[in-house]
Every structure is written in C-alpha cells, then in structure tokens.
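Quick heads-up: it's one chain on its own, the form predicted alone, in structure tokens.
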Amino acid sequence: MIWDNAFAVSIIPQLLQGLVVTVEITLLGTLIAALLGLALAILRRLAIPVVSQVVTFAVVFIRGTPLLVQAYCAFFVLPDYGISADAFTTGAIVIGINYSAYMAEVYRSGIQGVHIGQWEACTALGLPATRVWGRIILPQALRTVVPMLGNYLIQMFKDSAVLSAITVVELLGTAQAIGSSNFRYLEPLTIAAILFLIISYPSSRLVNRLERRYAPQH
C-alpha cells in the first residue's frame, strides 16, 4: 500500500477531534485518579487494620486486573445490574480508578518520606489531624512525588487507546473507524501515532525537568 498525500490531510481534522477526546478524557481520569488514590494513600496511613486491610486489598486487585478488563466490565456488565453510563464517562471513570490504585503507592511513598520527628512533633504539640495532613504532611509529600505523577499522566494519555474498545471515539478509536470505512489503515494509524508522539514527547521532557528540579538535596 502506498501513502496517499490527499488522502492523509484530508482525514487530520477528524482525527484533531479525537485527539481532543484523547486530551478530555486523559485530564478528567488523571483528576479523578489524583483525589481517589490521594484518598486510598491516607486511608491506609490511618491506623485501623479493618480499613487498611479493605483499601489494601482493593489497591493490590485494580493493579492486578488489566485495564481492558476493567473497562469491559464497567461497559457490558455493570448495566445488567442497573449501573450505566455513556462510553466517555464510563472510560473517564474506569481509566481514573485504574491509576488511583498506581498514584496511591506514589503518594504513600511521599507520606513515608517525610521525617518521623515532624509526626513526633505534630503529636506533641496535639494538632488536629486536619491540620497535620493539609498544612504539614502533605505539602511535603507532594513536592516529592508531583514528577511520578506526571509520568503517570503521561501513560494514562497513551493508555486512553484501549477505551476505543468500549467505543469511547478517542484517537485510536477515530483512526480505527476512518480506516474501515476506507479501508486504508496506514494513513489513520500513522497520523494517530504521530499525534501520540507530539503530545508524549515534550511532556516527558517536561516531567525530566520536574524531576530535576524537585530531586533531594543533599
């Protein structure tokens, strides 16, 4: 098959609207991801076993299950039991919960990273538990952890892919349906590719300086 010029320019305006799709649900699964697995992190932190144990287990079972096989069952099960959505919401929402389970091990890390003596002082000075996570803890576990959470980003924007198979009409899923139609795929698939690239490569280069500039000194 050879490339075909006309035919290439005549199909990026369709697939600009899927990578909109791709940039939409890509923020909206990273805020959701970002809160729950923010969320997990700190209910692990508490100390009551039932709780840990609970949260735990449902963050060790999300990243042992695939995301495809995540996102089939949100789409084509879940409505036999009343739970249903639209295939961009159910993405959005399946894609978020997917990397909360991975951005809690990220967070968890940035909690443990801070020094025992600022708990130890937390607790002798008897601050509110409010006070300790949002003025005190947390302000310093994020700074350490905010390049790997935009690693993460980075792949949830390349993992949104696999949501074509629900028929969420991202970027892969447009490429996909404008090669069928026409039965042409190296065009669609190419220019899709391509697309990945300008979005993922800069933003790398961009979480590489993140990290440099958050890197412990010492």
Given for the second form:
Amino acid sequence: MIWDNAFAVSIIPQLLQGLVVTVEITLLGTLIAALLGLALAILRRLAIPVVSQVVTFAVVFIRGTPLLVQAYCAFFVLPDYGISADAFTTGAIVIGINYSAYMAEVYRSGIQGVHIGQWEACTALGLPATRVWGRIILPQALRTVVPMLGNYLIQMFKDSAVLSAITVVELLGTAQAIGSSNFRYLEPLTIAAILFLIISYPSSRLVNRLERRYAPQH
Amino acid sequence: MRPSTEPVPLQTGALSESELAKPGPIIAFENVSKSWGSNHVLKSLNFDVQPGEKVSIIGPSGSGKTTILRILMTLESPSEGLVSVDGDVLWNVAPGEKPKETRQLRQTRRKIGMVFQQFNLFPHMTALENVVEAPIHVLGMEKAEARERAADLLNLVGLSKHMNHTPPQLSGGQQQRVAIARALAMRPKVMLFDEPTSALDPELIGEVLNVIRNLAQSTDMTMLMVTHEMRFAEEISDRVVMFDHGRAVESGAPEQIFKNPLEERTRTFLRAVLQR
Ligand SMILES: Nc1ncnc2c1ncn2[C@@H]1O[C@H](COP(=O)(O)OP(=O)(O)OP(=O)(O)O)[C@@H](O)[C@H]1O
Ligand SMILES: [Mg+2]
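After the form predicted alone, can we look at the form predicted in complex with the partner chain?
Starting with the chain above, the whole complex follows.
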C-alpha cells in the first residue's frame, strides 16, 4: 500500500475531531480518578471497619481486571440491570473509576510521606478533621502527588483508545471507522499515532519538569 | 490522688474561679502503667502537679519522660490507670481493658498545650498562619482578633519581624519560638515541653530558654517540662522530678535534687550528665 497524500489531508479534520473527544474523555476521566482516588485513599486511612474492607476489595478488583473487560461490562451488561448511559459518558466513568484505584495508591503514599509530627501537632491543637486533612495533611501530601497525577493523565490519554471497543468515537475509533469505510488503514492509523504522540510527548516532558519542581525538599 | 470534691473555703481569694470549683492537683496520674509488648515503660506511676506549678522532669534516656507528656497530650494511651487534668478524667483504663477515649477527652485536651522536640510546625504555612490556625478553627475566634493576638504572641517570643516567613525560612530557634507562640495561642492551662532545645544548635538554645524562662516567671500557667538543661531546670522549676525505669524516683525542690539528692540513682545520674 502506498501513502496517499490527498487522502491523508482529507481525513485530518475528522481525526482532529476524534482527538478532541480523546482529550475530553481524558480530562473528564482524570477528574473522576483524581477525586475518587482521593476519597478512596482517605477512606482507607480512616480505617472504618467494614468500609475499609469494601474499599480494599474494590481496589483489588479494579486493579486485577483489564480495563477492556470493565468497559464491556459497563456498556453491555449494566444496561440489563437498568443502568445505562451513552458510550462517551460510560467510557469516561469506567476509565475514571479504573484509574482511581491507581490514584488512590499514589495518594496513599503521599499521605504516608507526611511526617507523623504533623498529625501530632494537629492533635495537640485539637484541630477538627476537616482542617487536619484540608489544610495540613493534603497540601503537603499532594505536592508529591502532582507529577504522578500527570503521569497517569498521559497514560490515560493513551489508554482511552481502548474505549473505541465500546463505540466511543475517540481518535482510534475515528481512525478505524475511516479505515473500514475507505478500505485504507495506513493513513488514518499513522496520523492517529502521530496525533497521540504530538500530545503525549510534550506532556511527559512537562511532567518531568513538574517532578523536579515538586521533588520532596529536605 | 483523685481530685477531692469537697467545697473550698471562700477566703482563698488567690485562686481563680475555676480553681475554686476544682481544687486539688491540675495534673494527676494514678497508678498509671504503660507497656509496649514486654517493655514496661511506666509502672504504676503516681504523680501530681499543682495548679501553677513549674515542674521539670529529668532522668536517663528511655525512662518514660516523653511517654508521660504524650499520654497527657492524648498522643498515647495508658495501658492502665487514671489520668485527670483540671479535675476532668482524661484516661480511665481498668486493668486488662482496652484504652478508650473518655467523653470529655476533647474538651479536656484543649486545656493542654505541647511544645515538641522537633517543633512540628506546619511547613507550608507562615509563622502567623501557624499561630492563628487553632484559635480560628478550634476556638472559633474572629480572624482579625486571632491575627492581632497571634502578632502579639509572636512579638512576645521576639519574632515580630518574621511573621510572614515559613518554617523553612527560619532557624531552629526561631521555629521553636513560633511553636511556643502557637501553643500559647490556645490559652492552655497546662504547657508541656518535651526537650524543647535538644534539637537545636548550641548557639540557638539560649533564645528559646529565655522565652520559656519569661513564661515561667510571668504567668500562672502550669508548666511540665522534660529537659536535659540541668542549670535551667534548677533556675525555673518549683519542683524537679527524677525518673528512672518508669518510676518517679525522687521529687523535690531544685536545690534539694541538684545539691542534696536523697537517692543514689539521682546522684549517679546527675554526676553523669553534669560532667559533660
Ligand atoms: N511508639 C512506641 N512503640 C514502642 N516503644 C516505644 C514507643 N514509644 C516509646 N517507646 C519506648 O518506651 C521507652 C520510653 O520512651 P520515652 O520516649 O518515654 O523515653 P524518654 O525518657 O523520653 O527518653 P529520651 O530521654 O531518650 O527522650 C523507650 O524504651 C522507648 O523505646
Ligand atoms: Mg524523650
């Protein structure tokens, strides 16, 4: 198969639309993962008897099964039980929940990295739990989490291609659709790969810089 | 001793109202034990501090000095025994029972302030923010009032020029003085100091001791201090207690403990530390 320049140029607008969907789903998924991951990390730390075990099990389950399987279940099985949403929403939620299990671990290590003396000072001052977490512990824990969050964001950006399997028309899904309707896969897939790279490479450079900036100060 | 509930004659005008209502020691340990596994750190300890008293605790490493302060600050629970502060039961643990927080623990804890060996300031907040945090969010003080009082306290510890600096920008001595101001901002009845100068470079010790000395001389706050600064303890304390192996071996006026100890253990300890 020989590269067809005219065809390649003609499909770029459509692929860019797919890229926009990929970026949207990544940002939404990251938001869900960041918030839910934080909630999971705090819940585990609070060590409430049953809740902690449920959270631990959920994390093990999510990390132990492939994202694709989770996406299929959410999209094809849950509607049988009356829970359904469009592909985009389902995709964002599934990938968000999936990554929250990994983010929770990142938060956990960030929280653990805060010196025990900080907790003791809070106890000595009698600060309420909301202040302890919101003003004292998390601001210190999150410093180390920021670059890791960036790494997961980039990984999610690439992983979101999996969601084409549940008909989300993101970048890969768009490329596949173009390919099957024109019987030409070379151009759409190549351009899709380049578009993934154009976003992910500078982003990982940025994350590296963040990593250096937020490195724990000693 | 359990604080007695007998009414106190009204002619004791020197005592404040709350002290009238709750006579007796402000800190009381009754048969308090603490073990970690087979390490029996405190053994049936009985120990009282009177309101306004300045008490220094001395003793060899591992004798349980820090543990006493940490139990009072509720950072640690006793394995057994009764601890009360200002007439309220802070801990009441029967033998073989699991320590449980008493109902009034949170309220009672507010009467206690603690200064840590490692300062434990909040590193991402300025000196002023460190000091106003608890008055605003625990006592519910107005922001403006809290800031004004915090500024006064930072001035008192000689840091009015550093209010807007964060701990990493301050020397160890300055950090510890911020920590003292932070504890004072809660107007505690009891202040606990756990070796407040032992993490400091020698040339910074004096400035922190000066602040503590001023507090001891100018307030009627009860002060309980663990220290290795023997001369300082002798100077500011009403009473010095010698600890060894989780027991108060000897307790008395500083002149007696330092010049004329009754116990052989005190004598050998002092000989060892004063030689250095
Ligand atoms: N969290 C803990 N877990 C297990 N053992 C502990 C814990 N905290 C203290 N200990 C032990 O309790 C004993 C007394 O400790 P403590 O800190 O009260 O001694 P100290 O008199 O303050 O000594 P130092 O002068 O070295 O500060 C030590 O043997 C210590 O190892
Ligand atoms: Mg100690």
